[in-house]
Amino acid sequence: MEILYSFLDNTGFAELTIWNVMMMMIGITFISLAIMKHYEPLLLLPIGFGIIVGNIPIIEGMDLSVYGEGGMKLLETGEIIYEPGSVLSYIYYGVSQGIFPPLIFLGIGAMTDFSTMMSNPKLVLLGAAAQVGIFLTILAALFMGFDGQESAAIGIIGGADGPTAIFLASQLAPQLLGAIAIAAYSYMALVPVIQPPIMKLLTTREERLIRMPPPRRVSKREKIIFPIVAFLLCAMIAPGSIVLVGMLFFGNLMKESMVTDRLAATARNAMIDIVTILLGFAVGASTQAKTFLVWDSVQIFVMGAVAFGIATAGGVLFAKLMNLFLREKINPLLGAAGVSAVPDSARVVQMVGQEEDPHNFLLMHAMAPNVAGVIGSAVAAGVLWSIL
């Protein structure tokens, strides 16, 4: 009986809680958005598997432990996840230190088309007015009681772009990392359910019904200048950028200069599969439920979904605003693709535009919007993480 209750001792049932179960169940609710629906298959399910993994109990001193010596200590302050020296400490390294991300962004650079941006400059300015989203979710996140760092930690969730959210929370509140990133690549995957009423409720019929025109065609060698010129100008304008921005214009480069291939190919296939994984799955593991069902959690989902709301709103309002000067009219629904979750949200204009006319097609047009969504994300995280 005493080797029976060693061993029942050792299992994780002994020091299963309620709260495991709960996210156990979290975890279980986003792989199967990902398997049923296909909401952001790629980043629900390694993040929902891997909160079931956090949320099992370890047995203290099997090198595996989230808490390791001096535990609660070390949970309390939110500067420790994982046990130095163990096999998840490593993988989360990569998160921690914000090393995924930058390679993320040279995977995106690699398979990004600017083309459209660069045929119609104008439509780069829905871009970054949907990041309006980020700043006054900062100011929400003051008033709530979150300091500085945290609070611009927080409002990056409004531009939609997880890797962001991720690298800006990894430098500046490691503490609220997970809650973060669940949040950002939360909403990301929901961008089909949350935007289309946000986008109805804004525009008229008249409005969703206009058809853009056909974008120029852009050369060879503009394709090949744009990631260097754009880069120096963001870099210039905000040093911070300098990490994603510049990853993200040197894949670009790569894949427009039609010299290095292999190089590109590999950047927006096998390496950004593989980040992807690992960094998903980094992700839901450490949402151990003693530090993520806290209060700061659920003022974070919150004012996640408050910030990608008013960044949708930005967006479409001010494409109503651009309209009021312009000969020729842009269908304001593009501006709900300035939130940067590529592709999602220019599909949704493509799907939200072609319910009122199936023959009018936006979707090569609010990837100018989405692309530059990226860019202004990054630069705004770039400009608060030099400031902060």
Given for the second form:
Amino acid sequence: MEILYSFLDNTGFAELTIWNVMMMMIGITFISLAIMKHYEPLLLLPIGFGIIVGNIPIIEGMDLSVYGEGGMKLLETGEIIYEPGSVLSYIYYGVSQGIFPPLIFLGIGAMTDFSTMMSNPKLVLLGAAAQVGIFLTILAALFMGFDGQESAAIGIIGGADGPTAIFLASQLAPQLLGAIAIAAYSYMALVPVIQPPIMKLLTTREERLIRMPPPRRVSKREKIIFPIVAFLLCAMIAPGSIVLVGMLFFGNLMKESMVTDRLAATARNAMIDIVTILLGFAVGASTQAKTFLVWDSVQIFVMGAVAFGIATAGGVLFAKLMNLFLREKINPLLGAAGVSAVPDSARVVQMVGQEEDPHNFLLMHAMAPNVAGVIGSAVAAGVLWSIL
Amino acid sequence: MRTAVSRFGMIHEIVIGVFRFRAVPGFNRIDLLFILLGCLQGTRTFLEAVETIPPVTHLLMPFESFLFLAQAAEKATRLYGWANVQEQEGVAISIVGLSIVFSALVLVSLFIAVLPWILDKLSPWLPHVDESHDAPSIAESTVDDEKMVVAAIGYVLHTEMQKAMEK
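Based on the form predicted on its own presented above, generate the structure block for the form predicted together with the partner chain.
Once more the chain from above appears, this time first in line as the rest of the complex follows.
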């Protein structure tokens, strides 16, 4: 009988709290959104299942969580021993040390076609304008009592770039990493819900009807030279961004050079898939109830939503500002694609534009500020990392 | 809006910290109390205080105790509102950060704009290569090519069949 009691004491049921159950429900909600609504399924499904795994109660003396890092341990006999970490902690190492995000950027670079951006360089500025969401949110976070490093990590949610948010949070505020990652990916999944009302509110029907001229053809030489020079420009201005921007442009050079097709194909397919699985699962598993269900997380979620809204509005308003000086007007909806949720925000621009005019095709043009936003948020992360 | 946690709040955090702290050989609650009082008086930061603890004691001290104390000390000295924005130079960071991002992307934009002109000037040394990024499609092959391929396949089939018959 004692063996039975001992076994029952060591089951998950004995240690389960209402907070663990609540987190598991959040995990199941993520999985449901991924499967039923197709909201960022590649991310929400691993994160959702990771949340469930991370909230199985830990048995005393057997820490299997991502935080079970092991290390030196003092025994009752006075002996000091080395205890290895849990398997999950080694997977989480790629998140906590900022290894996975640059690898994802390598894959993104290998699958990104910058030619739409290069055919209309004006649209790059929309990608810069949308980064205002990051910097205004930093002020809001400071106002709410977070310190400088935490505020920067929270503000980067406004960049709408999951890997960038994880990278910066792991470097500046690892204690907030789980909440920031979940907020960033949640809002990226909700781009089709968050952005359209802001876009419609800030534009008139006439503005939404503006058609963009067809893009010029970009030569192969331009595509090969662009990643090298753009990297040099960004890295010289913001040296802190070399990790993310460097991997992004390296991946793009592998694609455009056409002499490393195998490497580019691996980076944009197998490698990015593997890293996405590990990253999503590890981030989900890091959201244990006792560290995640705190007041700071609620504040981070609120500020994340505000950051997304400001970033969208910033891009749209900057496009309207540019139109004051341009002879050939640009559709201000394109400004909303300045947040770097690739390609969801570009799709939203297409969708909102076609609600007014079904024959207006903005998707290709929206990809220009969209990929510029990826560069912009990586540079912003580098700047914040080096300043703070 | 309060500008800082009250001194009572700090003392409360310290008392909780001391009571929850697990003493280890070479470092007891009294040592801890002195460290936290130093932080309270503003003579040193918590991290500076922790650095004064002998490294051996670092090793023995449970990680959770460190974590809790760090959080308690951090909460005790946390500023809120506009005072925190000023203390952390938030406005300057935001303006400088946004300016740097804009500068980088403006330069990238200018470079893209002048790139065709630069390539045009460099064309004697950097010949124009216009190739498809994808593998050549079937549509690109000419009729003559197809005839030659069919002829080659026919020749190979013919010689293989002859060899088989000779055997």
